[in-house]
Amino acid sequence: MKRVAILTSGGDSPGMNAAIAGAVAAANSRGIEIIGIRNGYDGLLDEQFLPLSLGRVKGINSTGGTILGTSRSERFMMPEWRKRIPDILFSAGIDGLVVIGGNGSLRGAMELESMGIRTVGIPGTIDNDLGGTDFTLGFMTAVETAVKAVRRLTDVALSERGIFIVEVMGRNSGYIALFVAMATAADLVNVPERQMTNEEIAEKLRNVKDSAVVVWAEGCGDPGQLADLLKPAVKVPVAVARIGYLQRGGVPSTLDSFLGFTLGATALSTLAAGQHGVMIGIKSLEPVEVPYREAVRPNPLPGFLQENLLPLLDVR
């Protein structure tokens, strides 16, 4: 293997561009090389090939975002789209590709597996909703900031009284939302894998005098029917919080840069290494290869974590 290219897909997530100086930095140490691709699979599409270094890399461990740049490809999901890419792999020299992004884009890689397209996946998404691996790039950091504005928002509560409904991301998962409520000693925490209804939700609240905190997952709806429900129902003010993108960005923390580069640096000597059609995740800190069709099974809330904890955060 000559030549090697990567990508990042989908939404952004803190850790990314780790990876990316991982798998430089492998592949370096092993004569390949690297060729960024800018965009995602648009980028790819339309051929934005950057060459990557060290130099170029140097320094993006502990950064935000992705240097490379990111797309949601429409194109991509159109196969008169898709089938162009292995005429333009092959005449750029490329021999494999590294895949960082989450259930969509590893879902891509797929797709490119089946065209006889080299291809290893590295879990880039904050939502930790793929399977087999412990945690996925960006999850930790969109924790700790979550963690900080929820924790603001608690003084604003305890200060003022009053209800605060804070939403976190997590469309399919409740990860963000109860290690956030567990981490904030919230009052409550509405996820997909348990949710609640706003009438059952409302009826803890009812009797609440001065202030609480709930913790939602954006998965669970929209919270503004909650507070709607509540502001006639309660004797405190009542208020919802949308973090939103802020979860995305920031310096990645200190794990999910160690992961990120790990991840990177492992998944292009598989590559390098003649194994392809997996992702790479993380189990007790240390890299395992997942195939394409667990990692993109739906990985809800262990049982555990459902039955044991959830039912420790509630109004009291």
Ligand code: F6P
Contents of the next structure:
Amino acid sequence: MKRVAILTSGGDSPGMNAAIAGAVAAANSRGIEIIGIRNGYDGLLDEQFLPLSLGRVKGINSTGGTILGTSRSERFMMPEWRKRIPDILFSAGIDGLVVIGGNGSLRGAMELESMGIRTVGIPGTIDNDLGGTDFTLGFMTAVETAVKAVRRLTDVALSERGIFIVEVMGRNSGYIALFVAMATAADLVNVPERQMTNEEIAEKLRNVKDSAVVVWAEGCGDPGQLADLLKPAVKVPVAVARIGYLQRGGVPSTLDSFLGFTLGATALSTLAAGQHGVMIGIKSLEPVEVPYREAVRPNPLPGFLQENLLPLLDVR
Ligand code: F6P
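To test you: the structure above is the form predicted on its own. What is the structure of the form predicted in complex with the ligand?
What follows is the whole complex; the chain from before opens it.
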């Protein structure tokens, strides 16, 4: 293997840059050339190549976002565009591709594998919704960001004597919501894996006389509907807050920088060893090869969290 490429795809997440740095360091130590592809699969279709060197990635372990840029490529979804990719890579002399991204991006890598392209994936998403890995890159940073926001909103709720419903990201997964709710001692948490109806939540909050904070996973739908139901039923003000894209930015946590560098370097050495068609996950701090099929399976909150911990968060 002489020349490999690397791209970031889908929603950006803190730790992607560390993964790029890890891959560049591992490529360099093996004398393999590494080319960055700008803007995800869109950039691959447009041949937006950026040669990477140790100098180019210096210091990026601790920066948020992705220096390569990213996209949710609509063209890549179309077979007539996708079929151009083997020729694009062949003409550029690229023997293997590292794809950093979430579920949709790794499904894309799986498609490329079926077209004969050697790929290795890295779980890059704040949602922590991929199989075969303890963590995805960016999850812990997003949790820390949301925790800070919820702590501030808790101050406001306590002072104003009101109910705050705080929506966090996570797509269809309740991981971010549960971690945030635990860390902030929220009064309630609603997650898609164990979703309460608005009526059930309203019943629990009916007698709140001072304040309450509800952490709401976006996968549970529109929190505004709960607010509308609550407003006439309770005696305190009700507000909805959405943390939104703040959760995707910022300096990666130490864990995300560490994981990013480790997974990036391991993805490169996996490709160099002739292995492909897998995502590199992390289990008990060991990098592991996870077949794409397992990685893209839904990864709901584990049973013990749902059954033993979730019910402990309740209005006091
Ligand atoms: O997958 C990461 C994520 O931030 C989800 O938590 C969220 O549902 C989605 O991306 C938002 O996507 P977009 O950037 O397309 O608005």
